[in-house]
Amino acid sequence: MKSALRSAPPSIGPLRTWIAALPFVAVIAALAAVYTSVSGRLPEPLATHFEADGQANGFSSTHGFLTGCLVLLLVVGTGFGLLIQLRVPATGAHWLIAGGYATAAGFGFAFCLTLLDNADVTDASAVRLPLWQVAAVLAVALVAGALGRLLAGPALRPQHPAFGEAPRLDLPAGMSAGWSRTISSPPLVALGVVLLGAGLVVGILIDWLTSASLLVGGAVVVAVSSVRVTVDRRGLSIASTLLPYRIRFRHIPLDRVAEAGSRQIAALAEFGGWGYRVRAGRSGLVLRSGEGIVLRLTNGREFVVTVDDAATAAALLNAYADRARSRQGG
């Protein structure tokens, strides 16, 4: 059997991490710059939030406005940061940068603003918020997520290896062979449990009728959390380990499979968590990060599932779709 397919999606380069920091200190260099021009024009304290109507409703001082807004603006852009270095992927990373960019400059267009209304001010409670600055801060949020979605550059795509290069195990003609994996994830059992228990209280205490979607929830987050994958001349099946066999989660057909790898997945950075997770051209049962059965399916869409020796699954599995295209002429 050949090395298996390792097709990870490609990565950030360092470019784009800088393109993805630079709104966020942009934004912190002009709030120091517009503080700088008004500093001396400031009430004590500033009006700092309003109501619906434009009327100040809420007031802060000045130290701990500006320590405010400094502390939201690095930790929202170190949480974007933390996504490209987590290994977000490539094709999605310039939405990324596109939301970091209209992140920080409506965040930073807003906070200059509140300091330049509040200028020459002598009693913060008649400062007033003019409706036209909220669109105005909603328009520079899409024209700064426009700007970044630009200098993130076009979206780049997955490479995977040609047809055919995938590894196929050695099946003799009229052999048959079966391949089966268990994966769990404790943590979805432990969601699960915490659900059900909650449900259980809240019937008990409340109403059953009440508590119902917690019950409901807990039992579907307990059956996927512990799940058997399985390949054979049928396709891939994967069924819960708590439910009877024939109650199967997924079932993938050898004439859907266009071709089966695998590689290494990371939960969080690819899909967002763990669970059934959908995605633009694929999904997958994510349980955990680390090994996985990567399947091209013949729409153009990928299926992938994380599991132990998923190698040896999509070899069996290669070898077994390639057997079912010959006997139709395929």
Contents of the next structure:
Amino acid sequence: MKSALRSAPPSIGPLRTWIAALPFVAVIAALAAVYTSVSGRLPEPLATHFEADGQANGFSSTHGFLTGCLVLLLVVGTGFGLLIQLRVPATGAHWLIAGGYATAAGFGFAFCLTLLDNADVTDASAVRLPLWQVAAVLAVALVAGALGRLLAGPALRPQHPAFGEAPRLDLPAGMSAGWSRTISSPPLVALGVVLLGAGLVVGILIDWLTSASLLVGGAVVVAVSSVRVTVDRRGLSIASTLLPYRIRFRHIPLDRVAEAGSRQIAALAEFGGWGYRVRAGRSGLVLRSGEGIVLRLTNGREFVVTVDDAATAAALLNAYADRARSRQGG
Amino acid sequence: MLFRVDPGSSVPLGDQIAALVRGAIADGSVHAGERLPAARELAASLGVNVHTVLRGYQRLKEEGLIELRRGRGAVVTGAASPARARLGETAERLIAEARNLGLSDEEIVTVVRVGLAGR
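Form predicted in complex with the partner chain structure, per the form predicted alone context:
Every chain and every other molecule in the complex is listed next, the one we just looked at coming first.
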């Protein structure tokens, strides 16, 4: 039964990976073709950077320029490829592909234009970049993005995995129960500590106003990285283990819980990462992949929290929710 | 871990809580180093008096199963092995059986002492 509850992230397939890689390959080929056609007519060095008025203000050797272009395209292309392979987030893959097309075409077109503008010029400082070319680069990027979006195919519907079983804990009238467990995420603790450290260094060396965002961010990450999840007669609550237990950063009262279940949660594929995640129709605290409590709320949304022994917590929550409902009904 | 208590039972609530933790350590569902909820927190969860929970935690502390840290709640000690927790359960059974027979506390201790002297 457990394997049936395991969510299968929507598959993307090798075809999509090829579609995503295509623009980067095409742009490198186009750049090579343009270079061959103008290679005999280029000044040395090339004008490669321009001011707002179109005047050249940056120069580099032809060899350096071409290597830089190639490295940039390969790095960005690999980055997009990795993101798509990791399916981050699964349902946004078509937009990721569109973004890849726009980026590849924008960079590629700008590089080609730079080479063409340099052609037949003896002194690189005389090279001009007309404003219309900047607009053309943007337009080409937009058109390529739209093309990528079309090629990527229909958007993957977010597949809400099966809700899972909703067992009841045996809780005879008069008995009282509470479930409590801590969960922490060492990578998030490390991230928080790094942010706090960076905030201190920036504060001491530069100024405290700049470091404030780092310090606040670090404090929030550290607070969220280790929590105690409690389920009892009042509902479900999540509190940082580092702060007094009265300071809860999420409390869901019983009357908001339609049903509780537990299932395997895939942090990256379902929520696109770790931490407090908000997605269409659902949110939750995802500190790792694996077992988690899943609440279906009365407003139709889903709330999840990854924690061990989630089935017991869900069963207790259901027992208390039943009790609360029968009290209201009777 | 799950705390399930029955206020209607003849067993005091504090002892019920101690028995639950002991049982969880004995069956391996709670490990050394794990933090139990603070007494106030657990009391609020179960709707019982905080002193009731503290009485249960105090027993566990005396058995060497948990360590109580001010403001940081209760932590299962490194010495708290499943076997150690089962020993506590065995002692509970011995006491319950002796009480059923109508033995006084002194007599129960004597029974254990005689057993030890025989070795």
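Numbering follows the first chain given and starts at 1. Just so we're clear, the structure is a prediction, and the values are computed from it rather than from any experiment. Here the rigid core means the biggest group of C-alpha atoms that line up within 1.5 Å when the two forms are laid on top of each other.
With the core held fixed, residue 48 shows a CA shift of 2 Å or greater between these two forms. When two forms of a protein are overlaid on their rigid core, residues whose CA moves 2 Å or more are considered shifted, and residue 107 is one of them between these two forms.
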